[in-house]
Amino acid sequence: MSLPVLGPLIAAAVMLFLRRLSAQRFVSFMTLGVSLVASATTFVNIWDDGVIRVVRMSGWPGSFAITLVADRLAATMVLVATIVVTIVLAYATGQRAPDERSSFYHPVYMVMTAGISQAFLAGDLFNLFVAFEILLMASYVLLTLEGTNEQVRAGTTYVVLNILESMVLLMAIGLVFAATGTVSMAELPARLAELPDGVRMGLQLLLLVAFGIKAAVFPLFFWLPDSYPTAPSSVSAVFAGLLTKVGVYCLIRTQTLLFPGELGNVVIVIGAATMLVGVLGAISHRDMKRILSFQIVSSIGYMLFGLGIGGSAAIAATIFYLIHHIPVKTSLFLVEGIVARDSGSSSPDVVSGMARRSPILAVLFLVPALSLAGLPPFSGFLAKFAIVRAGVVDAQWVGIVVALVVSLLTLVSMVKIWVGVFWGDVEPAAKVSTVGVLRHQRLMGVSTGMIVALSLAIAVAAGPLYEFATLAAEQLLDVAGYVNAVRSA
């Protein structure tokens, strides 16, 4: 279970020492496939009996050892995101682009594959900031890897929004620790219970502030539309697949583990509004990396309204919805790449026909383009319906208006993109193409076919799925189950 952690982390110590480009995408593959049999190995033997394991690092007892636990849904995060990264690592070998001939990406790369994979599987606040730092770190060498003045001002200010979030969330953890002595997760649960009522919503808050940023939600996502679309498409498709999913993955489980049953209005008025700004910042730009940007925002706001909604079935509607959004949101990043790649822009503005120079490209950005807007029979449609049967549960009439209302802008702006970029007339200077854009990159357009398929198959496999997510959300719910489990290791 600790292999998706170690293994990357070692590798990229390795990989310092190998200056070839050949020898380090063989190390990156090779760990990357370990990787992925050791989460496969996890999540099997936890879909088959729920058990949730737990592994104390180098036999330290539970008080000093950085431990890592995996239930249902941790298992699930850990597999789904190195299927993601190993897929992703070949489009960008595919695209060769500066960044990836670095000799610094596959290191750097590996070391982000290791924090996201020890942010789903942390067991105590601590290791959960440790991740966050890994992250961050990674992240913003990634981000500027070219060097060029639009990545470095973009980067600047990601990399001064998630200082201040690691300010947040260490002060948001000192003061866990102050208040009830421990950052354990299985802990906390009972001392936090102790608590005043004023103390205990103020820490809520401020691990909600700081996950909040991470996962860009309203007011708090500004940084994201203007970070994400300077980076190459290669790494904006794991930042946007993944990283946000992080900070959303954290709210889940300090929500239902820490914080069970409270501000559960608040986080519905703050994805209603993080639904809705992002989808309006979407319809008013017509940059194609920009407007997939702001679908990011807005598809985080579906997840915090499930979310806030609470109880078995909102929080497994929110489980599936997460799920799903990982495979379609990286494959538009990946399509985007490829027509940049191809044409030297994805705006509108400039490219155009696309879909006559290459139907299996349009094919591409059609499935998942349809399944972010939510329409059926794709996973997106599946993922708002089981959210929004939740809310009429609940009678969240508002929260739902709101959903309905911004997935039909949602669909608008994938409108806005295939009418301007695959519709229409081919540009004249892409006439004199005599090879089509999937030939000439071929590794690239097999990659983006793969996470395609995914997103088809989570759809195709959408019953047992969202079985399982709800297996996951009851597990997320059974406080004593996690604190038990964890204890008895």
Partner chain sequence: MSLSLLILVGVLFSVGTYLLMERSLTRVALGVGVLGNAVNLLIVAAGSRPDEAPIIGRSGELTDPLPQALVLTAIVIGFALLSFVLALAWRNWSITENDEVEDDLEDRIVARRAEKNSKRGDVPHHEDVEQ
Given for the second form:
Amino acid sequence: MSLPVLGPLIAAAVMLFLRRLSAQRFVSFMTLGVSLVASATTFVNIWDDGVIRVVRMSGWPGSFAITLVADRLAATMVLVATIVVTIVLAYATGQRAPDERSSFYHPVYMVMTAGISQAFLAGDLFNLFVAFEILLMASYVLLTLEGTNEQVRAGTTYVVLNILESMVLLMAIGLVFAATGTVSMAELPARLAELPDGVRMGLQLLLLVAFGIKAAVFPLFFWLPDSYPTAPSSVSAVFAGLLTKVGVYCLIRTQTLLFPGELGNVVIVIGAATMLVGVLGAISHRDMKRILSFQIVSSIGYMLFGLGIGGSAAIAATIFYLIHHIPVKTSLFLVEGIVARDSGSSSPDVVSGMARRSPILAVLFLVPALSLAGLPPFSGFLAKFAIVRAGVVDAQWVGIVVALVVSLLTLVSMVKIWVGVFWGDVEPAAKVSTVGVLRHQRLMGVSTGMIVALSLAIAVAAGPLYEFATLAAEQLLDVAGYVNAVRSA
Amino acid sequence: MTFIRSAILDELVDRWLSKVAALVALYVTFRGHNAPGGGFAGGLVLGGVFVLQFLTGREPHLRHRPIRRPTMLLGAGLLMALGTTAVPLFVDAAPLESHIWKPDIPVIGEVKVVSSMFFDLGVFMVVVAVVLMMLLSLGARGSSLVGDDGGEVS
Amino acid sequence: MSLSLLILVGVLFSVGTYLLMERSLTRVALGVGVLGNAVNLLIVAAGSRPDEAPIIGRSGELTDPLPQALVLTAIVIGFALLSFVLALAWRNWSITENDEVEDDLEDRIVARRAEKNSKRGDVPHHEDVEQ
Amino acid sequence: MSDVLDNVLDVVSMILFVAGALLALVASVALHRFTGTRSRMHATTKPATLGVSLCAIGSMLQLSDVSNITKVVVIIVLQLVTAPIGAHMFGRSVGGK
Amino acid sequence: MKAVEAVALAIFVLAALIAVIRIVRRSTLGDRAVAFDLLTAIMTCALLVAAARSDDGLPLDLALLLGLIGFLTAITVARFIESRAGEEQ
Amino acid sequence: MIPRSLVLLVLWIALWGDVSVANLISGVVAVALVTWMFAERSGTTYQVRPWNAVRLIAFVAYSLVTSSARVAWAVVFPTPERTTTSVQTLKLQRGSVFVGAIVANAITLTPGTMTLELDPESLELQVHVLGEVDPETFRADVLDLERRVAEAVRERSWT
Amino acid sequence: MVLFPAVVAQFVAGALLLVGLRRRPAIGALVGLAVLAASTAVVATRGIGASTTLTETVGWLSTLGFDLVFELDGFAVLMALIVLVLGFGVLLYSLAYFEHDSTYARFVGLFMAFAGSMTGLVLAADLFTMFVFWELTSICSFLLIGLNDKSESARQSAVRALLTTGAGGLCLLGAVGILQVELGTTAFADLVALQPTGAVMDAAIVLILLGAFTKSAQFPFHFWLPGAMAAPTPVSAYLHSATMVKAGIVLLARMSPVFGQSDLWRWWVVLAGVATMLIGGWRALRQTDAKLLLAHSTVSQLGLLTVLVGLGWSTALYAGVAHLVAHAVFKVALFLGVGVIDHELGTRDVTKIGAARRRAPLVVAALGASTLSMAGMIPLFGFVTKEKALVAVLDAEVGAAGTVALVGVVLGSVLSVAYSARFLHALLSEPDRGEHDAVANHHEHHESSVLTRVLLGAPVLVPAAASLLFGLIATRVGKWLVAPSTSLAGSAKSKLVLWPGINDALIISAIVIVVGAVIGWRAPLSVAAPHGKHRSRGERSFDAVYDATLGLAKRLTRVTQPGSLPMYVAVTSLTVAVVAIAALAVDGWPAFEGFVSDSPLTIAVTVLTIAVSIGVAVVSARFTAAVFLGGVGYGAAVLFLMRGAPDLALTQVLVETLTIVIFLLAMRSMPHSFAPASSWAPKTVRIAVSLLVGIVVPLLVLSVHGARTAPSVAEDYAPRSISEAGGANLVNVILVDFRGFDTMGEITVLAVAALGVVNLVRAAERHRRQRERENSNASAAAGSATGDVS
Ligand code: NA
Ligand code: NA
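Same protein, different form: I have the form predicted alone, so give me the form predicted in complex with its partner chain.
The next block holds the full complex; its first chain is the one shown before.
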């Protein structure tokens, strides 16, 4: 179970000795393959029996050791993350730019992978902070990989605000310790419950702010749309698909394990504002990557809305949304990368008529785009509707109206991209390669296709997946179960 | 940073200060388990020595010694720490679970070796490597240093 | 709780926040450094009592070692962050010959479009296209 | 006998401490009294070095552990070695007085 | 004994205060570095006295490292001033 | 002649505060590592004459105290003569860089005087001096110091 | 299970054609025809005359009741046959229509996907299933309208159609959610049985109607349909007359037995239907493009259908179903016929299409017959159904709404006769000489083969013949339609007759026909282009809303996303401050107690550190500030030491020193002082924000500190430290053992940071070299240029 964390780290260290790119690639894929097997095994086992797996680091009792805890949600997230990371790496290999530009790409990418897994598995608040720092630092490096003017400027915003986030998180954790004397997530629920209301609320809100910055929620989202568009597509794809999800995941943990059911209405309001502001940003922009980046923010809002409603149905819907959104968002960025690689840009001012040039690419865009807009029969529809339904049950009418309006505006933003980039005459001015769009980028196309297929598979297998999400949600709400599993480990 | 031609620096820094400081660095590293110090502090002290060499323009010294490839040192340090983390997995223990050996070696007597010492040593190496990398990259005046010393895979 | 430490933490938070709001990247880096110190002091001040150093064998009541260990990790991470920010500042300087964080270009474009209160949507280009 | 010795050592230490402290004070006052960086260095680094050395010797007299005494010795040596290096580097860089 | 040490420590604080005034008040970088160096020395002295006070090695560790590392700040400043000597004049 | 390695080994053992086989062995390893890590710039070594060395240390310590007092005095009661500064230049006689380096350090340690530069080729010494001073007297003092140093250590080349 | 596979087969065929058989679209079309035929066979054999209704459930997300349920009841059979048979005809027609068009492959693929969506929609047994296919039809329609994506207006129309129907779809989704949660079911049969009422149901009604109205282009959402005529004729014929726009009618038909008794439902339906009928009819009188004329006539007819189906009264439902069939039959013929004319003449202008009489007399005859059916002339099927509609409205016992409906239907009928007459007029008028030449010209360039003419002609002639035939055998057709309407309303005793005898309805009809014919024949064929350029008022409103939304979004985004880092930091800091204030507001002012007495030394060091830290913020010299930062660190180190944290102090001192060195390295070449700040906000604001943070955070700390309840877990460490972890320094033992994993992460962070620094420096170096290379190339070029000159 600790393999998805340790494996990539070891690989990263080994790769510092490797000069040859091919060797680095080999090590990367081998490692991810092993991680994949390991995380799939954990996932299947937990799917089978639902027993929470705990690894006690350094072998000390669960009550005061650092633990890695895999419950249903964590195991799922690690598996999905590993799959996505692997496919995107294949894409990056096909794209060639990032890993040929810097010999540190592969090691840093591996470290980021490890950080993501560790964040999902962390059973200790401070260790979670460390995991965050690992993946953040790796993301800083990946974001500024080429060191261009744009990247440095955007990287600065990203780095500074994420450092601020780190400070807030660290402060929050320090205060949690000061109030409770522990940072173990299994020990915290009981101790937090004893605190005075204001202190408890303050700690909860501080954690919400910290994770909220990471997850890019209103009003703390601004760093995201400014920075993601500047990274290479393969990098921003992982950022978009996974990194913000880590923040959401942590918000879910905070809301279910540490402060069960508290301040739900605040979360709902934040969620509604986030989806609205995000989508308005998306339709304000023209650039494909910008629109997609703002859409990340908007989607986060949906998850927060579901989380805020609370209860197993809403949390299950949120989990389903969380999982479905990873391949959807990732694939959109990957498509953008293919467009940009083919035409030198993905701006509608430069590119158009892509659908004529590559119908397959158009389909690869359309499926996740419609899924994002919540249209049936794609996974996004099920996820969005599941959340809306939970809202109806809870009579969150305002939120539902916002969610539906945002859904329409999301469609607007996707249509903007479609009309601007995929429709229209083939622009003669563009730096268009003469051969087929996907012919020279077969690996990029295939990996994008795999992620799209993954998202379609989520839609097809929605039934069993949703049952699993429901079980995962029930497990999340069973605080005592978590505590006992860690204590008795 | 330009090299400073100075007899004072030659004598003091090269002959004595560096070596004494490096010795202290090792000392701080290894006694950390029982007194303030440890791999991190020790690594920083040794890093400080390199800073001193660097500030006095002595970095050519670094380039003729085995630590000229700090990325490899970095990798080695990480591997040592990770090894300490992962090896227990092979003997069915928890990751990072420590083990205390007390072998009774002839002449020396009973020696107490704690496995976490290797972890600390890994930390030490990483810190030294990090300091070196930062010095050699940010501190490089010309370009050549970066390619040669800051990292080697091209 | 030590009152003087608390006041110091407050001052450091103020100074750090103030510096982070500057345009000069060097000052931002300074802010990162100050804020890091502030949080570290906060954790130690709030999380433990001033007692004897936590080394077994020392006389007197030992203070809580855990906040110290956490802060030690935080110090290192803070150093890593600060170094990277400084490298970023350096690179920024080497590109633009100034030390400032500029506003995002695309955002400014959108702002300008909003300012002009343009009647033109992006998807259906109306009047201007049809002519 | 050892009591007497201890007392003597105590007194010596005290004298050394106070002397060291006063030297430090003088050094800091010098920062304001003198003009020009080099002049200020004359008045600060040297008395400070001496001050540290005095305190170190005073401290050495009170310590019992070999390891600790060694550290104090190293501290003195370091003072004597590093002060010139610092002065040297400064002397090179700071122009004027 | 304790009283004398307390007096010594008080003098150190006073000296440090005066040095900090030099640092904070408008002055050149070089002067500030000199003051900083002095501050390090004062800290070392205080640590030595504190160590003697309780026959305790802990402050000595810090003093030792200060001695090893502290002067780096000063020579860093020196290097900085030197590297831009032309510019400042 | 005291090998530097031995000094370092003693230092190592003293730091641990305990003479044991384990410390000795680890010390040998540590010293070897350290020596290997930091290269020598010059291929010279030297010999210390213990008695002369002690005399030298005593001399330096004495001048350290007296001149500290003098500077302290200047701080407390500054006059123009006491606070004026000058740069004195002179050439060392013994032809040894090592000796020159020790001289330069000793000068720096002594309050009121501060070595700015010692050229390793010409052995020209630049000293910054606080307070009014007669150049000839100063030169004589420095050369006297050089003599004392040269008597305490003797350089020997082994390449 | 047959229904779901039949639907899926059409999608699969579509998908294959989109990505696979792109080079051979004709073969793809043949595959599509085969699939459509097979599906038709399935529906016909399993549906017509079956003793039990075939029901299929495809489990999807059963936990939430998101399953696909299909039912082949009478209405479903009827609609499915319309969809499939017309689809077959249109696809056949398209083979000739597109010929050498490069978009044909795309058309066939999307067409099949659309046919699948539509089949699924009409077979749906519950609202959820219907919604799924509903949205699919919107998507396919979007892509089909935009088939000629090089045309700006096609793109715009597609977007308008998608967003309008998409918005309606979301309303429908809301209704689905409400019904699912409130009633636990969306199955039509269950809903009819439940007859739900109440405030929440009223909301559901409004949402459902919005969905239906947008889809079926009812007022005020009627504007997108004429715009959708930018699509090629087969698309218009199939989607925007015969099938997709009927989706809203299907929905109304399914739901009106559920909500038909509600006044809310009835009034909305009647008002929207009547308004649509009148507006569409009026507009149809003013179109010069024959296709647009038909489009507006479709709008008008849809209004009639809405009124009939929405009234929820069994006879009206029966009439609605009948007229739905009639409309599908004559309208597909009309559209396809106009397409033939367009194909033959190269124009659809009503002043010019008269020339078609000679080129394609059969087609024009079929058009004429269909037009008469549209006008409701005996003996065509349109007459039969129009009569039935009048009867149904006359007999309706629904109060004032019924009266409004009656007036509306009469006026609407007048208009529909009028535009039919105008269209007929256009068909029969003689084009002037010049036009005739132009048409002849076009013809010379465009000689169609026999196969082409058959393929184009048959799909026009067959439905036209059907209009006539159905009229003649109206009684039998009426019997066929009993089952479909019974499946909706539960009971339908109505029947159709060609000649009902003289009754109120017939008299009204006669008056309507006379008045309408006069108006229509006298209406001018050539009409000056309306004022608003190419866009209708509805389109302009849509665009205004769209632009306003975008403008609002931009203005808002300018506020939320100014791109300014300082602003972002300020907002984030303020958020933290607000959090602290909120916590304090709940618990009240923290108790200022429990302070340890600080030693004078602590106080002194604190004061010094504060002084230095303020210096960091104040000083303007770059490196000096860095040194000050070091001073703050040293101060913190001393405080750590005094609190019993020697390890911290040690590390802090080392780290601060190294930090200063790195500051030096990074800032070597930067100027001495900071540039004067080009600030985003006045200094006072920044000071205020930072002071607020500096004040509230310590208060929060105090409040939290006082709340400590349990002892630290670290108390468990001490007993185990030496024996089990082998060390006495607890902090170090924690770092390498108890919490060694944190340290592992910490050195990883450090390592990656170093890699990042090196990477940035290398990038700079790479860029510098590149620039140098470019410069030297440039100067070399310049050098050779001067060489040439000399
Ligand atoms: Na375009
Ligand atoms: Na800049």
